[in-house]
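In structure tokens, one chain follows: the form predicted on its own.
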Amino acid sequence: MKEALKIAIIGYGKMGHEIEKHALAAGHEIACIVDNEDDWNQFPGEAQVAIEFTTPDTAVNNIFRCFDASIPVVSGTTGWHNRLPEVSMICLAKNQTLLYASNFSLGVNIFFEINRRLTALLAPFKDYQPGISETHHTQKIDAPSGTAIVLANEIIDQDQRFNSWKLKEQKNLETEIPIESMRLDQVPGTHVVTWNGPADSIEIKHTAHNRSGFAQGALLAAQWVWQKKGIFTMKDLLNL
């Protein structure tokens, strides 16, 4: 195992509890837990790195607080990436550290790579139309999921027919990739990319069985990033 770390957990919901469980099992120490405004009084304590899973409305301020405390931060919150240019500029200006991802599951990040490869193979064949569906637990606030948006943007980057994604009821198949979002009880996360053609369909799918893969990936990210400076994603960690 790599060196044990003193970790600050920001956000103590289901993911925060899962990260705590896996961190302790791996020999790490929980330096502090931040779950409300008063808890910031103890931050960062002796923390060497922070792992942040909160809400889209609070994530950016949480990240900035880590920058101000000179604590590297691993953020798994989605729904705030429209502010990434601002966050990146401040991170670099303050010589701080951020590793962000829409999904920390190692399987999902391999799924991203398969999606990029499949898109490249199908891009010359214009009869195939892509679509994405994602299903999550009912407590997930943002829709579509950050993972679904990454999948759509990867298709847009490699297939010049498409310039945007839309929720399914708003789709324009000529230029937009439809995303269907569903919320069901007790579903950690399922993502499906389907390419429909006149003669057949091609489908790739990732299903999370539980939250442990997300927590283990976030801990792996924390170990990888804590002595680095700059802005990183799981692609950097996995060298994809």
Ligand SMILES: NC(=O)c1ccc[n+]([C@@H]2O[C@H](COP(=O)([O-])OP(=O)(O)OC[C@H]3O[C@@H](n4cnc5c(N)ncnc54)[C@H](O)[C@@H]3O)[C@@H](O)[C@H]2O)c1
Given for the second form:
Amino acid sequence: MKEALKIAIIGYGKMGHEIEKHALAAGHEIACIVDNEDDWNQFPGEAQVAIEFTTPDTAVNNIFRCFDASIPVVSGTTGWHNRLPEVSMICLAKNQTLLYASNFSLGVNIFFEINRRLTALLAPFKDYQPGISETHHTQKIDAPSGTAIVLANEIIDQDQRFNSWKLKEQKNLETEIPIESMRLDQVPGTHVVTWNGPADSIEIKHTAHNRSGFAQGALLAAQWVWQKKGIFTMKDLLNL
Ligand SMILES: NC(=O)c1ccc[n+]([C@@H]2O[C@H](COP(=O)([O-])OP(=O)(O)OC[C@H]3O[C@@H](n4cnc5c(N)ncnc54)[C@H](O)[C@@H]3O)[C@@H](O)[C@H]2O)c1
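Can you give me the structure for the form predicted together with this ligand, which would complement the form predicted on its own we have just seen?
Entire complex below, previous chain first.
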């Protein structure tokens, strides 16, 4: 086992509970659990690193509180990445540590790499039209998922035809990548990228069977990042 850490769990919902379970099984200690405004009184306790899975509206403020306490933070919350420029600037100005990811599972990060490769292969063939669909449980607040946005942005980066993504109903296929978001009971997260051509189609799919891959990835990230300074993603950790 790697070094045992004292971890602050920020957000004690579905992911917070999953992280606690895997952290204890791996020999880490839980220094404190913060699940609402009042609980912040206990923060940081003896924590060496914080793992934050909360809500799109509170994530940025939660991350700032970790910066103010000089506690490195691993954030898995989605739906706030439009504020990354501001958060990055403050992180660097205060010499703090943030590792963020819209998806911590190893499989999804490999899937991102396959998506980049597939886009590079298909971009010259204009008959193929990309589309993304994502399915999650009904309590998920943001749509489309942060993972679907990463997939779309990586296609946009490599295929000059496209300059934005849109939720499916509003799409303009000339320049926009359509994303379909579905919400079904109990689904931890499924993502499909399809390239439709006149003669055939190519589809890549990632299915999370449960939340353990997210929790294990976040714990791996905490061990990797807690003694570093700066802003990191799973690409840095996995050397992708
Ligand atoms: N990056 C990934 O791999 C990954 C995987 C799964 C979920 N997520 C994302 O993580 C987030 C949380 O997911 P979840 O399924 O655990 O949600 P959840 O609703 O089950 O839990 C969120 C928890 O945050 C708490 N919370 C709200 N405001 C808070 C605050 N100011 N301070 C501390 N705690 C606060 C709530 O009380 C709640 O218990 C979502 O944005 C989700 O999309 C990311």
